[in-house]
Structures are given as structure tokens and as C-alpha cells.
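Heads up, the chain below is alone and in the form predicted on its own; it's given as C-alpha cells.
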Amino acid sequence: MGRRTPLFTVHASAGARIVEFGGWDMPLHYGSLLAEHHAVRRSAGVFDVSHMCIIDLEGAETRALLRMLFANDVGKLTIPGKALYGCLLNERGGVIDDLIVYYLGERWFRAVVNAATRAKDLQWIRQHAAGFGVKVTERADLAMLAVQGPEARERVAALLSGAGAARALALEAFCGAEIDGWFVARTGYTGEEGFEVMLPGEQAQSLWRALTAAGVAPCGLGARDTLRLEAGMNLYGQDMDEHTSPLESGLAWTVAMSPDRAFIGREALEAQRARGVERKLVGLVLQERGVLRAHQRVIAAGTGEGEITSGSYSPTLERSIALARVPTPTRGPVQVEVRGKLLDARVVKPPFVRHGKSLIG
């Protein structure tokens, strides 16, 4: 039995069929992925994502901690409430971890990572804060809910009061902020709208029930992972780990090297792009018919082999999608090696859809 979450119990007696991802046991669907994941394209879906890690980084040198510790820059953070994605590296340039961290005030710092790596990023971070004397405090006591969809951000507003509602449909993009009690961030990771709420774990059941009783569809971590992979985004422990880096994930974009700051992992990255990048990840369309799934090989004319990092049939486009890593110099038709079978697939820069559209032509 794997750890729980203050909504398992709602979770059960919904008839969810819950598996254990990460050492927690969560929903994978309450009956229908298709279902689920429609929702979240069409209306307005609600997934418990209690289980990933919110660590509070407080002290007069929080923000040279994650200077050092984070390969994107959070001197780029100044407004309280804004948030930056990006990655912890080790020393050789693998990432350890891909994390949210909100700047909440210039002492008061929060991220918000994997619930895989919980541990190891946990002693990652202490092990590093010690010498800068910051406080690392997990935040066990916090639930945390993603409501997802076109509908998302107001069906969430309409639980808060008048002004705390002005207050959420205000926030931009990747920015959150306390509102009504609760830690309401305008983030994601489907492709849609919506919101991430945060809030004391005693209060998960009544929000969950309040927006299931106001349309908002319960959904589990197959939908979810359909709805981030259409949105090209990557998965921990699958395209990317600690034996690769950002510049070969799909994540260069993540990485501030901006030149008065040193952080674990920048030499190696220096050099990967010194001597060149010799893999990428980009995105498949089968052409026929089949499944493309993580691990399958990928098979590059003229250039050489990849493989497939993850993939599924995707409800939106109604064929099968994946991303790959392979080699650099890969433009044109690949074939990938399914059930024996070599078949054919287009490659397509990600996203594959963004705001419920087809991006891929």
C-alpha cells in the first residue's frame, strides 16, 4: 500500500480504479480516460495532484540558494506571486528534477516537484541550504488540486467571494497568489486553462465535492498524462532523468546562462554545446495505424537510431503521438519499429495541440 492523499478516500467511493505512481495510491480514471480527457479539452476537469511535493524556502539567502541550485534564473523574479519552470541539475548536466518555484516574497521562495523524487530532491535542496542558512520546510500539511479546461478558471472563482474571484481571473499566466485562504496559481499541465489551488489539506474534500456538484469532472492520471503529452510536455523518469540534460530534452529554453551566475551543472552544459548536441527530443505522428509507446526504436534514414521517450493514442487528433529522442541532424520521415512492424511517422515540432486545436497540421 502506497502513501495517500487527503481525497483517496473521495477517490474510492467514486469507483476510481487507483494504482500506485511515485509510491502514492491515485486514481488512474473514475470509468473513461476518453471521457476524462475530453472534459479537460471541452469544459472543465479536476485531477488531485496532492501528491507532488510543495517544499517553503525561507531566509536572507534564498534567492542565491536557487541561484546555484536551478538552471533557470529566478533573478528574473521580482513581482510576488510570478513562477518559473525549469530544472535542477547535478554536476553533470543530467537533471535531477523539473519544478515550479513561485517567488512569494524576498525571503519566502516555493517549489513544487515530482512526487517520484520527493526524497532525493529534498536532500538535494538541504544538502545545499545548509550552507546558506535556509529554512526547507515540506509543506505536508498542504493539499493540492489542478483544475484544468476552458471553463476551469471560473468554475473555480465561483467558490471564492466576490473580490477573491476579481482577484483570480486577474492573475496572469504563471503567477499565483493567497486568495480566500487558498494559494490559487494560474499554471498546469495540460495545454489548457486553469488553475492550481493549493490549500490545508482538511479542505481538499469540500473543494473537490463543490466543483464535481458544479460540472467540473473528476480525473485521474490517465488523462492526465494523454492531455500533457498532446501538450508536449515532458514527463519525469521518462524523457528526461539524471543521464540527460536539458539542452537534449526539449528544455534549452529552461536554462539561463546568464554570465554572473554559476550553477550545478552549467560547465557541463558549456561543453555538451561546445563539442555539439548529439540527440534532441522531437515529436511523432504515426502515419498508419498502431500505437507508438515509450521505448519503441526509431529509425532515422541517413542519421541513425532514437528511441521513443513516451507515447500514446492521442483522444484530440484521434492518432497515435510520441516524443523521441534522436539524433541531432533528424528532419525528415522516420520509421518507428512497432510489434516487429516498421511504420512510418511524420516529425512534428511539440506542442501537438494547445487550447483544445490541432498544432501539427
Contents of the next structure:
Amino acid sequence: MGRRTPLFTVHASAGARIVEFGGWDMPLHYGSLLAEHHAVRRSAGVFDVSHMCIIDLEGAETRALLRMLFANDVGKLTIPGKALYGCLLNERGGVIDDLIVYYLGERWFRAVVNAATRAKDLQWIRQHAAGFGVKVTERADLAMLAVQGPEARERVAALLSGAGAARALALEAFCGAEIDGWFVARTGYTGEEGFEVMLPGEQAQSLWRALTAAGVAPCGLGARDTLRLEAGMNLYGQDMDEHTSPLESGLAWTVAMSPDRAFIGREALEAQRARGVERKLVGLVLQERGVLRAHQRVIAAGTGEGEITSGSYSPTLERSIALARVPTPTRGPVQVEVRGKLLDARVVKPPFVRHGKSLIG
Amino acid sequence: MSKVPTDLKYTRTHEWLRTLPDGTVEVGITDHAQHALGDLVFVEVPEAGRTVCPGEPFAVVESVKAASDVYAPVSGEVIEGNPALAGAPETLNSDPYGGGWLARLRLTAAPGALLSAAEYEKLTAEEAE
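Alternative state: the form predicted together with the partner chain, after the form predicted on its own:
Next comes the full complex, this chain leading.
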């Protein structure tokens, strides 16, 4: 048995198919992954993401610590509540994890990291925090719900006080605020509008019930995966890991090479850039019937071979899509080996879907 | 509780087999199997003329999450794969014992030991424990 979130009993009694994920017993779906996916694209869905690890970092030197640990530059964070996405890197420039960092005050930042990497992330952060006098606290007392879809923000706002609702609806993209005792952030992992709400674990069930009573669809990890793939968002451990750099993972935009700071992994990335990044992460759209899956071989005429890192059926596009790591010059048509047959696919720039609309033409 | 029609035979790997009046057989996956797999989005059925042995993977069904082999329950020659599934794989979820049939086969040897409905029901109940 894995760890369980405060919502486990709610999932189980709703008939969810429970699977192990990153050491947690989590809902895969509640009957139909496709229906859950469409609910998020068309109206609103709610995900229990309490398995993700929330880490509070406190102390006068927190910003200095994060400027060294985080490949994106928290120097960009000047307005309280503002969030920044990026990676923790090792000395070789490999990705230890991807995370969101919130700036909550000059002495207080919050990181949200992946469930499966919780232990190594905490160890890595604590190891470096000591020298900066930064206090590292895992907020296991908090649950987190992601409410996503074109109607999601209204559904959450309806459960807040009048003033709280106004503040929540006024949040700019990638910003959060403490509202009515919850931390409400306009972030997500689906390519739709929505909020992620961090709240005391003992309040999670009542929020879940209020949302589902208001017509928000309970959604599991299955739909979370198809939605993030359509949105062109990487999954740690699948699309990047400690052996791949952000430059070969479609994450160059999250690396801030500001001249005024040294961060762990910077030298390795600079060296990689100087000699030329040999591989890149691209989107693939299958041109035939079938389903692309992780680890299938990609054959690019003239440039060599690559490998699919995430592949699935896209419920919105009704065809198969994938992320694949391929030689940098690869473009246009490629082939993918599926059960011994070569199928035609084409290279596209992710995202595949944004706000319910196809972007692949 | 998944449906287990009493007029069919079953395998331990969750296929069903129906003997048609002309002696040929129709094969598919059970209600229990489709439920366990979840929403199906792609089906690869065998081509006519292919001969198969019991236990040989002869069709593939893919859910959003994963691909799964379907095993031939008997020795036979494929008469036809179900042509309707290419455009409507969800039929396997909605009608696994009817429109969701995967292939029709002509037997090339007497069928081996297959499970009765009661035996198959017992098997799935045990797996659920």
C-alpha cells in the first residue's frame, strides 16, 4: 500500500481505479478517462494533486539560495504571489526535478515539486540551505486541488467570500495569493485556465465535495497525463531526467543565463551550448492509425534516430501524439517503429492543444 | 459486476468464443477485460487467411494508457477481422459480446479446454480478491 492523500476515501467511494504513482495510491480515472479529459477541455474538472510535495523556504537568504539552486532566476520575482517554473540541475546540467517556485515574501518562498522525487529534492535543497541559514519545511499538512477548464475559475470563486472571489478572479496568470485561508494560484498542468488551491488537509474533502456538487468533474491521473501531453508539458522522469539537460528537453526558455549569478549546472549548460546541443525534444503527430508510446524508435531520414519519451492517443485531436528526443536537425516527416512496422509521423512544435483548440493545423 | 453470457466459452486471458451455426467461431474480449482496460481508442484485428495457434497474440487493443495483446483461444484460420472496429474502437467497450467481436475463425483443430461461464466468473472473482 502506498501513501494516501486526505481525499483517498473519497476517490475509493467514487469507484476510482486506484494505481500506485510515485509511492502514492492515486486515482487513475473514475470510469472514463476520455470523459474526464473532455470535461477539462470543455467545462471544468478537479484533480487531487496532494501527492505533490509543497516545500516552504524561509529566511533572509532564501532568494540567494534559490538563485544558486534554480536554473530559472528568482530575481525575476518581485511581486508577492508571482510564480516561476524551472528546474533544479545537478553539476552536469542534468535535471534533478522540475518545479514551480512562488514568491510569497522577501523571507518566504514556496516550491512545489514532484511526488516521485520528493525525498531526493528535499535532501538536495536541505544540503544547500544549511549554508544560507534557510529553514526548509515540507508542508505535508496541506492538500492541493487543481481545478482546470474554461469554467474552473468561476467554480472556485463561487466557494469563496465575495471579496475573496473578486481577488481570485483578478489574479494574473502564474500568480497566487492567500485568499480566505487558502493559497489560490492561477497555475495548472492542462493547457486550460484554472486554479491550483493549497489548503489544510482536513478541508480538502469539503472543497472536493462542493466542487463536484457544482458539476466539476472528478479527474484522475490518466486525464492529467493526456491533458499535459496535449499542452506540450514535460513529465519528469519520462521526458527529462538527471541524464538530460533542459536544453535537450524543450526547456531552454526556463534557463536564465543572467550574467550576474552562478547556478548549479550553469557551466555544464554553457559547455553544452558551446559545442552544440545534439538532441532536442519535439512534438510528433502520427499520420496513420495507431498509438505512439514511450520508448518507440523514431527514424529521421538523414539525421539519425531518436526515441519517443511520452506518447498517447490525443482525445482532443482524435489521433496519436508524442514528445520525442531526436537529433537537433530533425524536421518534417519521420517514421516511428510500432510493433515492427514503420508508421509515418511529422514533427511539430508543441503545444498541440491550447484552450481547447488544436494548434497543429 | 461484469456480464458473462452463459452461451459462450472463455479463456483465462479474458477472451470469449462463440460457436456459430455453420461451425465457425467468433472471438472477442470479455466485459471484464474491456472494463479493466478502460476507454479503447485503437484496435488491430488479424488479417483474413492468417492461421493462429492457441495462446498466440493475434490482435492488439489499445486504451489511452496502454497496448494489450489479445490471444487466440483456438487453432484456426482467420476468415475476417471485424472491419467496423477501425472507425469505432469504442464498440469494444459498449458491446464487447456483440458489435465488439474481433475476428471470425475456421477451426483447424478441435478446441482445447476452455472455461464455462461459471468457471470464468469464478476466475474473475478470484482475481478481484
